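One chain is shown next in structure tokens, namely the form predicted alone.
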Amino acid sequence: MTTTLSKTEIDNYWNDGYLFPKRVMSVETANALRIELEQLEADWLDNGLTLPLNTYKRINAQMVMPIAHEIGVMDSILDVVEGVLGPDIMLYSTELLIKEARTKNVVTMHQDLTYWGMGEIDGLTTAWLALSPATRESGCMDFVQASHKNPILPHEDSFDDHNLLSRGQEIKVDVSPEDRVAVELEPGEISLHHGLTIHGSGPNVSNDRRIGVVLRYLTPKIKKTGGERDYAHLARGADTDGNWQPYLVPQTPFAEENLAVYTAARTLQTSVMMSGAKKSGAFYDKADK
């Protein structure tokens, strides 16, 4: 298995604003870490969390959940963000990303760039791993070929229910069912997108929860645009820039000292997040679906 970047693939990237499928673990391995998450998930749900265990998943579990973290430091997911971010990779988040079983939670065609406060930059990729199949049937992503050649693009909220994204936020832009390139990926495989890159995913019609890691790196040279000084982990490589605050690495899930810096770096990261939203409120403060 080899897992770094041919120019083709670079390429690819470069061209499209995704790549997909690249295998980065066997598929042995991917059912082996989703049977521990999903065992973290059975301990942890009803055991006096502070938060509803979904909002951990959702936002920045590498600082709380020792499997988060090392999934996002893996050298084999290392090797193929290095091909589009180069040798120095911070990681910013990680984010469990699960559709259940016959749901009807979608992800609305957005980009991500848009609430992040770093403005419109290349130097932030995304990469997201599936530990279950993800198929047209389970809810796969649907990418937009080309559409980080865009600018920001206007966005709109409605915070529905259904809607797995923080603000439900949707562009205001009609994409038509031939320009959505479906996103199909075998556990253990990863796809990379851009931060401008227009994507979403319909509901998991499918008899299997739709089970995603989503990582997203960036290079230290990135900063917020306002000024902030948010958090993440050198993952590989070095930062010289100092623009990111380091976090301590969990040992054991939800450990008091971990806590403690999620929920300062939450409390930043919703104050740019929902800054301008038509409702206040932390983002993903939801509970389990």
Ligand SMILES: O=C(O)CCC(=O)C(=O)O
The other form holds:
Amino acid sequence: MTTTLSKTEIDNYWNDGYLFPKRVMSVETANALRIELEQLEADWLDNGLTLPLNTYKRINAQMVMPIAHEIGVMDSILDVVEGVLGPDIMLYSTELLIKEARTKNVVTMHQDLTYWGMGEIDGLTTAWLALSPATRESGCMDFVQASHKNPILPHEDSFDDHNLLSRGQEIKVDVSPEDRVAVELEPGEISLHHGLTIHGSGPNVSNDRRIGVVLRYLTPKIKKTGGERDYAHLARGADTDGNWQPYLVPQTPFAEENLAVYTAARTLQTSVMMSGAKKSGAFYDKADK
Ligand SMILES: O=C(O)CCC(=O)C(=O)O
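Having displayed the form predicted alone, please output the structure of the form predicted together with this ligand.
The next block holds the full complex; its first chain is the one shown before.
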């Protein structure tokens, strides 16, 4: 499948701070991935993992779940990403952002780069792949057009139980309903968004799970400020700068050696992500999300 972006699509990304929908696989392939993922969830829900299964799904799933790494390095997705980041691409994280049917979990409006210790950069983009229909009813994302032209704006932490974000952070800006662009996607389609684009999503009031595979990509030039080198996998091209440590690519789910790297990355990222937070503790440790 050819998914290279046209000049117009690339211009749209930089003007709007997002681009969608872009088909990167057939509906059949997306359905097959969903079945594989759901089998893995069934196999591992109660299988003696140290942390709740949802924690591994929520962040850095690419380090411990082969399917999450394999989706992150799919050529059809990297072709799209190359249009905005260029030929050298690192996979930083795969997050399986699943909202179960008829549940209240939301993602408040925020800018991704707020707590990531990377500054206000253009060299990070997120590809959000739908493995089930992402609709207004199922709690698809909303984007605010051209909001990536802002710096990082003030955010407030709520630590709300129904918020899927690490600190329940919400941007301190009123976003009116007319300024929200609903990112409806069919299985096998992706959206792309810039790290400063204001976005969020509502609850899933539908009768199906909303399954998003959230892929974070960086150029190798990006460097985290301070601290130890974080982990990222060279997905395409060359690592020109050595700012990131490679992680061991998982061959089987939750292998001991992969879990060790997962724990190291979690410790390192928690210290950056939770810096200055009023509540302490590791992030994404709830069993129900
Ligand atoms: O999946 C969602 O509803 C929100 C995802 C999100 O915040 C992101 O991809 O940065």
